[in-house]
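Presented below, as structure tokens, is a lone chain in the form predicted on its own.
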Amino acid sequence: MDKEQNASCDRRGFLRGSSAIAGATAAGVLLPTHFAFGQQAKIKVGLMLPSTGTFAALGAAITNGFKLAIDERGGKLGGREIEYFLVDDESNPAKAPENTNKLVQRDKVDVVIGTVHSGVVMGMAKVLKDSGTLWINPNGGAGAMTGPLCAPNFFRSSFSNWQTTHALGKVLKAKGHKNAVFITWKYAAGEEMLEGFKEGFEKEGGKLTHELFVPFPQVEFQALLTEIASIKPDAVVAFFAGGGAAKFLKDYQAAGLKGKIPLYGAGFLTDGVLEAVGDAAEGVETTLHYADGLNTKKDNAFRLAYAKTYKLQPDVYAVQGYDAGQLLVAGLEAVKGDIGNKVGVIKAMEAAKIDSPRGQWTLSKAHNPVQDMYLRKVVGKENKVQGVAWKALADPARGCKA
């Protein structure tokens, strides 16, 4: 049997375990005592988020957004108080295994809340879908969570890395740019939004002509700045995110190239760092699934109870968290807080239609969000929205045989 069938089948197998159990409830099966003093405990939330290094301030961000949303519910899901178990993911791929155990073996959480970093969601998905942990990712877009590793458990909040410049494509055919270089980290990440951006822009008939890449975590981008200079493309795409991003921004002002080739990137290239990059990224235009001044109802709550909260500005990251609250909400709610029943937790989350920041989404078979994506501008210290620009963009989740 080739792989392709044993994820269809594990799928076909989780779920009729969990069937089994839900029906037992359902025909008034006598269960034993543990089970019925069990609906009145805690649900025990585990956070694996990065607490130190490059990403900390996202994780950070995720943190807060998340615990607004379940706040705003009175500080309980389904009606059942809820302890928090923490996790430093260190950004780190090659602890993700053991981390993730820490919380599914060591603390026997009933769902798993991470992470950022792409590299890190892969390490996570092989435990989480041995033990079948409800799982809702906030931010890492690694493809293969919602394409071949896609599971009835595994849910996203935020993204897949494909959909954060696939747009882009048509952002710089109608600004009249025919060819590009793309700059990011090598891993997983910007692998997959440089072949995102690739694939759309390619599709409008520009040409990727380089493709440059910085190890990842390191910030030392000065010799490919120079290269950079010395291409004269018409334009540049980037993607990096927290500290790193800073680092870029400043560097490419520092080398001369801030007005005179045109800067373009996935979203995270400005989001959360504007406040430390003074006019570095002045006019600087990216693709995400949420911006500065959309002005709705929802976001206009969002942001000032965020504020009022933490004392800080909400970012992309807060949203994502914030949302897989409100997911998290939904599937609970709808089973009356019987966090044992996954397949009705698992099937009001695949139906529930998300009141996000963002604006409204919905999931797709794969459970990634179905999204706008909008078309942002620097100006001042906010990423102004300039339009959408790719409507209810849907990954194509390859090789999902969910």
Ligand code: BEZ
The other form holds:
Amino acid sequence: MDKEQNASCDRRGFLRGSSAIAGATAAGVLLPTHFAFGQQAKIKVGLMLPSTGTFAALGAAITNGFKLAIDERGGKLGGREIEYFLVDDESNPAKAPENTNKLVQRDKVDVVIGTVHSGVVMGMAKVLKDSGTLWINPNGGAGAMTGPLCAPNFFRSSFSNWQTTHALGKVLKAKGHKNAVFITWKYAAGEEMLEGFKEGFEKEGGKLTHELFVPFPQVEFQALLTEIASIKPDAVVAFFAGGGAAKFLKDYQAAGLKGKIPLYGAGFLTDGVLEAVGDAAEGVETTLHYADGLNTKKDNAFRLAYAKTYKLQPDVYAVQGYDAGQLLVAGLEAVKGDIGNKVGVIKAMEAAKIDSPRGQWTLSKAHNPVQDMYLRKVVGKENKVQGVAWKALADPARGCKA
Ligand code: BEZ
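Output block for the form predicted in complex with the ligand, input the form predicted on its own:
Full complex below, order starting with the chain above.
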């Protein structure tokens, strides 16, 4: 992308740019457009994801899902070939600006796909707001991205942290639980999921009595599990993901809490880890925007294609990567591959109805998916769908002025 194409990304900036082009075209001026040159060039896609550390498997699933969506369109975006640029963000917020700049300044990518960790999302936001580079976030739920920091070039194909636990309040109420303890890593994702749950549970008359934190990415849970045993709450709600979630589930069972104090969570607690935890997760109920057993035409086709291509079962991360690809396809097909036409790309992405394995979703004004939240229960090696816990749940996008 050249400097001119990459100019300011604020809404007025876009509109100024597009009306200037329209005016010049109407006047019959022959513009040496990016389009003419751009048609030959490959579209540069930057994947900034963890390929090491506790979230490495999540990064791999997102990459697989994204590439599957693109490969289903002949490996092209709006008719143009793609060149991939990869950065391992190590789930390290301190390195996020430097890592984002590797893609933006060094590689000059047209679009950034990333990332998993909410803290890294926050570090990416400043760089991508300044550069105006198109950004699709296929996981990290930091509320600020589609809240106070929302911007025309920022899109999510995943969730806000608040969305993933808000419906649990109703679920716990329906089970007759009057109080609960929340346990999580101490960083934005855990804190925001805790707040989403607390708001939903308290609306239902429940009480969150204890908030228990472990520093990210530590997995020493013993002391807090002993504390939970002595508190004896009606229920425990947890957010952990990847390797940390697998360890937590096994430790919960080993501490003798499984079967005594019901365990719930944002679905990340049990997604992508069931092969690793034996029967430690059996019966755990969670809410999330994807589940096993949806048995729709789209989901069945996706699962078959994913399993054939990667010899693996897909999880929520794979779906989010796939939908990041589908969203980008919608944007680029609308402008026939002319990524320099940012106004056109953004408009098409804003209007997209994504036919997702999770069910159809659209974007809110703040560019966050409005989507059904499923109640799931671990049965064997599946997060089996139990029903819809909250239909078309939209993030409140507090602080977004878009
Ligand atoms: C997050 O940091 O936003 C996050 C990480 C893993 C799973 C879900 C959310």
